[in-house]
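To begin, one chain is listed below as structure tokens, in the form predicted alone.
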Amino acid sequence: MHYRCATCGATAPVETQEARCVCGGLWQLDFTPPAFDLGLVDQDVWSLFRYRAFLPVIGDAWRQVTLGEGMTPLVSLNEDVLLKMDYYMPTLSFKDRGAAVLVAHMKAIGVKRAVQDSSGNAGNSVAAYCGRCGIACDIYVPEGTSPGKIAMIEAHGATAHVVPGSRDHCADVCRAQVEREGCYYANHVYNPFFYQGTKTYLYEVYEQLGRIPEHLFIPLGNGTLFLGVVLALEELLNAGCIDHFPKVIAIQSERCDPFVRAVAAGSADPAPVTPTPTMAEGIAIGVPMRGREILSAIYRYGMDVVTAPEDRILEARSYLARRGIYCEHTTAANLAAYWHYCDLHGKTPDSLLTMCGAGLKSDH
């Protein structure tokens, strides 16, 4: 197991600090686990570390970490639609999956300060597990992040730093700090390890279900969840748990949507954008780093795009809560557009959507 350049193909051993290539190119892990089996999942451990057979984890020091993540129930919405209620975490996020995986990666190398930028949720979670295993930990955050989500984040016993400007701004800010410290950058876009997390969302949904459903949403900014989808996906259909590629529906908010516009040009790259304000500011990100990577896989599986319509997110927001789910702006910014997407296709059966964020956090 070791890094690998996506630009230039250079390596690097997975205890390196280096946050990137000396190239400028991100890393990609260079790991193959064995074939999905339910039979390695070690059903005595009630997290998301039971997959660790098929997971890059370093010894035991998950053990330190681990919160107690995952394992969230499917809940049905009505005929059409499951929801995966993933908000059900040690800190109200889905990104728990990704910060468990790569913070145990960083216990187990020896890391004792961290730094990462966050629209809130990722960095909420990576402060949290830092915190449960003695790692200190700076969170930069743009202005406009809930004050909820900057309170948990102190909570933690990390310090958050508030940039003034755009979220992409923000990252730009945390990234020199990298540079000039020379800190672990405990960063959900750079770090492969949290993808390795975020892929057990699905290894979850085969384990409830004994098949994944034929319509997956996802929410789609950085990608962290979708690229975790993805990974997962190929997976189970090389270890013949599926026997084809189901539609993947990426998500983006109106306000900001690179791949959407991408994708109608048929591009290689995220369109360039300036996002305007957005409810579903977990999503608002105007420069995605991974941005070729996804689009590979958006051409490659002929996934759909579609955006979630702004004058709908509170809408969808107040119906999920009074069939009590409450959730956040950017989570129900997930049903309004599935609602939009059955507008433009028709009824879609089978669907699951995420439920990655709860209400609290975005009441502002």
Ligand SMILES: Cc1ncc(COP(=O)(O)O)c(C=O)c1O
Second form
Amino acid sequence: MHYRCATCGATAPVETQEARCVCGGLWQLDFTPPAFDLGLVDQDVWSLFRYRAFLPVIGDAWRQVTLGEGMTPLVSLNEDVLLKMDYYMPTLSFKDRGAAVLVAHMKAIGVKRAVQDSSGNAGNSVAAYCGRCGIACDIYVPEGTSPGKIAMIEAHGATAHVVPGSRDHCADVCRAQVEREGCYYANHVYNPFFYQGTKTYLYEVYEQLGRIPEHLFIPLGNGTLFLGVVLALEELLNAGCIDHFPKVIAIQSERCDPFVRAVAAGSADPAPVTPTPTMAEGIAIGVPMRGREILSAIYRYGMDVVTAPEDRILEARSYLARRGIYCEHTTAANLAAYWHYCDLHGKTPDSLLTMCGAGLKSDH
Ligand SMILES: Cc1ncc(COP(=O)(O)O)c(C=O)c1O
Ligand SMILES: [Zn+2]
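For comparison with the form predicted alone, kindly provide the form predicted together with this ligand.
Next comes the full complex, and the chain you just saw is listed first.
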């Protein structure tokens, strides 16, 4: 197992502290798990580490890191829609899947100090797992980040740095610290281990249902869940657990839709966009770093990309809340997008949506 640069093909050991290749390319993980087989799932472990036979987990460090993440239920919304309740997580979002596996890797290779930039859930999650296993942690957040999220980061023992200016500038300031001080960059977009965690989303669905639904609706900002889902589907297909690729429908904000525009133009790169404020802030990523990789999966597997109509997000949030499901606005956007997809393509049965962020996380 090693890293390979997506741009120039150079390799590096997974113990490296370099956030990316010297050429500037992002790392991919060269790792081939055994063929997926429910018989290899550790039935005595009640967290996503039950799948560690298929994860790049080194040694036993994960035992000090896990907070019992994963194992989230499937709940029926109606005859056509199943909801995967990924906000039932230690820090209330699906990012715990990625952070648990990433921080377990950091612990295994002896990382003592980490930095991360995030406007929301990923920062909360990395702070929690670093606190859990004694890794010092600095989290950079852009100004305007909700006080609740900053309080949560600090409560876990991390230092929160509020950076004036945009989300992109915040990431630049954070990366400058990585370069200046040689800290480990525990970033959900750069670090390939994060995607190895998010792929367990579909392992669980497969274990729960014994199959994969025909329509998978996946939010798409930087693509941490999206790319994890692609990895899992490829593995399940190669193992013969499924006999075809289901329809993946990626969800963007209508106010920040670089992938929708790229697909409309047949482009290999995300389209330049000027984002305007949206309630679906979690998917409002104007310049997704792994954009080419994501688009190549979209074209390879004939995926659809759909927008969440802004004027239906509150309606979707209240529709869910009235049924006992209190999710954040970005997550309600998944249902708004599903409705929109049904308006465009007709009734869409056997659909899986993710309820991936909790309602208390967002305030509008
Ligand atoms: C609740 C929620 N949904 C969806 C996303 C989108 O994830 P990604 O940007 O990795 O595609 C995020 C990211 O922060 C999120 O917090
Ligand atoms: Zn390179």
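Remember, it's a predicted structure, so these values are computed and weren't measured experimentally. Rigid core (definition): largest C-alpha set, two forms, superposition within 1.5 Å. Positions refer to the first chain, counted from 1.
- Annotation: Cα of residue 163 displaced by at least 2 Å between the two forms, core superposition.
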